[in-house]
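Only one chain is given next, in structure tokens, and it is the form predicted alone.
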Amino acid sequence: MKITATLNEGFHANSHTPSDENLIPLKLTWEPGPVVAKDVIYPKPKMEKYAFSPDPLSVVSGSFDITTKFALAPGAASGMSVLTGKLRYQACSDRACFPPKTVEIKLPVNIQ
């Protein structure tokens, strides 16, 4: 399962690996449900350097994809149901760096 997210014009996120430790990562996490988050895949990140920081930052930039690869929870049962996920990032521009934010994420799924 595939997700998209855009970030507008002149603003990066910090990527799932930030080269700097006190930097919020890019993370997508899934609550347990019929299906079981079993890898999530990340953006590769581009080093890019900024005005704020001495040394280049691991960043994302425009549209990317964060892709999960699921696995049938054991003794799911068939039908429909909702997975419930969160993307935690922190977004910037080339001066400063906001505060972190969590989006909610709903994905019907239909086991059968």
Second form
Amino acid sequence: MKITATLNEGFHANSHTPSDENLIPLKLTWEPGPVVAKDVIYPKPKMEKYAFSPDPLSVVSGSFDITTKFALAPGAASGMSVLTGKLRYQACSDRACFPPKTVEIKLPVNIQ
Amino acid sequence: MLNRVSKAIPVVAAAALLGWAACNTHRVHTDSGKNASGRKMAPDFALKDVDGRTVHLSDYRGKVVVLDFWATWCGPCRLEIPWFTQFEQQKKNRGFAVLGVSMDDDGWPVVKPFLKDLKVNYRVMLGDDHTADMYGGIEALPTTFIIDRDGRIAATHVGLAGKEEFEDAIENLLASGGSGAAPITSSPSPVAPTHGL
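Could you drop in the structure for the form predicted in complex with the partner chain? We only have the form predicted alone so far.
Once more the chain from above appears, this time first in line as the rest of the complex follows.
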């Protein structure tokens, strides 16, 4: 399952592997349900240089995809259900940063 | 077949728009040229520093103050903080002080090591939503207020500003003196920062 996210032009978010321990990583998590997330595949980070940092930073920008591989949970019952995911990110421009934010994702699934 | 996830699940399940669409991330508002009485009063606050002592902005009446809202995860803030440390060192005996307000949700466990790492020599407090609201919401970091000796806001910088820009504004305010209502000699002397590090 692939999520496509878009940052407005002029903004970037830290990648899932930020360059500095103080920076907040991009992170997608899923609540337990009839399927469980086995692997989350993040976009390949870009190393970009900004005026506020002496070193390039590991970031994502523009539109990017995050893919989750799911597996059936043991004993999952058949029928419709809704998975809930949370995408946490922290964005900056080249001059300012914004508080970390979490976007909730609702995904309908049908176990047959 | 039972227990198989339906193929009806869309491949692209969601699209999230993550940016701050209309936010100009470098705004400067200055009232430094105005008569001091034409400037807005900086709201007073009561915040705890790293040693658990309560800091009021009003404790610094009579001094020129740089009030910096920042966070450990903010790269532009990290660039400015050494400038403020230098200003504190060079100007503290001339009626000047820097106050930092950290907006980190994780509090002192992340802020303390950061202050130690950057050798911050000025007082830092943990911010809260109430204080941020009093100062207009603080949507972007860094947001820095330059406050005159009478406790009025002479300039506001949202986003990274220039070191010289700060220094010029501070020196102008130091040179201009206050209204006389609160001379430096009668101002309370804030407790020297130790950060408890």
